[in-house]
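Here's a solo chain for you in structure tokens, the form predicted on its own.
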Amino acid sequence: MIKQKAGLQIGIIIVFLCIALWHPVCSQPQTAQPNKNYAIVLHGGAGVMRALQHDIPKQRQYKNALLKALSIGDSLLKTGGSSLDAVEQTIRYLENNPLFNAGRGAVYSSKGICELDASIMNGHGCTAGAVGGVTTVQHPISAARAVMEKTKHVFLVSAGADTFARKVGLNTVPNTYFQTRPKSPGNKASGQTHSSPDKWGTVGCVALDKDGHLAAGTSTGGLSGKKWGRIGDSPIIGAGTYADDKTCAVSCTGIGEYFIRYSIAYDVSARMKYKHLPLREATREVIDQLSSNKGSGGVIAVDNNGNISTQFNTPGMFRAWSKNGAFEVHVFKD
């Protein structure tokens, strides 16, 4: 009898031990799993675009920028780098180009220089960086990414920023250098204010990497005109930026005070979390809530299946975007 109790216990014990080896009671956190699938979206602003409806030649030199930019993180990604590392790498392609307001090619403020803002978020543990206001770190995306990995801090702002850029090593530059746009005499950019629905420019690229990992960033010269020390929604981080393994990574464009004030980029991922909304619906209702608030402009934005969604509310919004390899570039609405 009492080996035949002896053996029921053991026999009820490996039940329990297989039933828990199956389904932990106390799992451990989920981590990304590796997949085949890798995918990269990119912005180069919205904007009404009038004067490019009908100039074609204006919208191919456009669009080979886009895809020359979506090129580098593409190849990245492809040979198993970190979606990180094709964000920093794409945006700091567009902030070489002058054709977008990032970088050199930035819009003036009300001062007639170029004051940068840009940032960057890890969906891999939500670590994130960002710079404002600066205006000789040559590449913004990669002083935000220095503050997100080597400070205790997230957002670095003015000349604390740019000397901090100095320090650890990045490459500055003088002001003029980001100059390239011809000045009116009120030392705005020529043909732009802040309230005109022309505006275009800001850039932003998201990305899936082959590990599983999402990351995001946003790069921008602000709005043509702006006062003294204003912030935009692109360097902070749930307003123009924001980026989680566990649903989707966001870069916004457009009218900034707005997509401050709804919190657009994490919002996107919180009607992900919270409501379950597959991707395309929960960025069509973050625009759809913008509209109703008489704000402008648009997000892009890949999930952790590798699902892309680019939604706007302008005529236009310059964008790319990769699955696997198989590239797709657009700049007025379909």
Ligand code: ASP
Given for the second form:
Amino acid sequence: MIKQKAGLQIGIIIVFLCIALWHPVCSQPQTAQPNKNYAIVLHGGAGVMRALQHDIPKQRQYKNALLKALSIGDSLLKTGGSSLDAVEQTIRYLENNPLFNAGRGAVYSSKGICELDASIMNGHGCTAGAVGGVTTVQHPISAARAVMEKTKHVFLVSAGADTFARKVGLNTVPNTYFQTRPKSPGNKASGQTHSSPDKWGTVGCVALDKDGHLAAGTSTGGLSGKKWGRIGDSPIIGAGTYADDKTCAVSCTGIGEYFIRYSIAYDVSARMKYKHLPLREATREVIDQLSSNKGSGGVIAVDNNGNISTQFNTPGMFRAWSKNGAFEVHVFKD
Ligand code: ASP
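Show the same protein again, this time as the form predicted together with aspartic acid (ASP) rather than the form predicted on its own.
Then the entire complex follows, led off by the chain already shown.
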């Protein structure tokens, strides 16, 4: 009788162990299938883009910048580099380019300064790092990566995050370095938060490397005229950025408050994981839901097979991608 009971207990333990091994959770690094395919997608913000609709030279300027950024990530991936490096380096280029609302060229907060947010996530083991409201670190995306790799935390904000970045050796600059946009009385100290969808320029990147690993990152100056230390979705894991080798990598852009409320980036992954939807349907459903809740913006995503999806409910979204070296770039719904 005792022997029978012990046998039963051992049997139950074996069944539980089998289930646990067969159904691993996100936090356990996966041995991804090397597929030799690689893919990279980036965005430079979504919005109405009224001023750009008939300005072909300006559109060309943006497209060239997006293609340059794409070529940086693409060459890294082509030569066997990691998706994490491709995402970081692509975003660093965009942070340096004053055309975009990230790093140099960011919009002004109600204090008349640039307050920057960024996050990065590694789909291999679902590790992540983020910074919010930083004012001196030259590349917020690299600060986010340092949080992920050099601390046991995920999200550092304000002066603490700037101090951390300096302590780990990242380059810091005076805030005026970022301030390339003309200052109107409105973005000096009006206290008005500018959430018009006609503002754009947040940047993001998602990538799949040849080892089958995914990564995602997002960087922004946030909403123009933001006050009281407002932080949007871009540095919030699950809202503006998400990556899991088992599903996909996602970066978002738009009015951040909606992306936070509906955990948009994670929702794409969850629809793939639990509803078994293909990437395109998952992103489509998430943007449809965003529209029905009166949110505006878009997402870029890549799955672990290299499928790409870009979806948005605004008239335009700067976006570009390359799959095994074939480049595309778009602004409007063309
Ligand atoms: N999502 C960003 C924020 O709310 C802004 C943007 O993507 O344009 O801070």
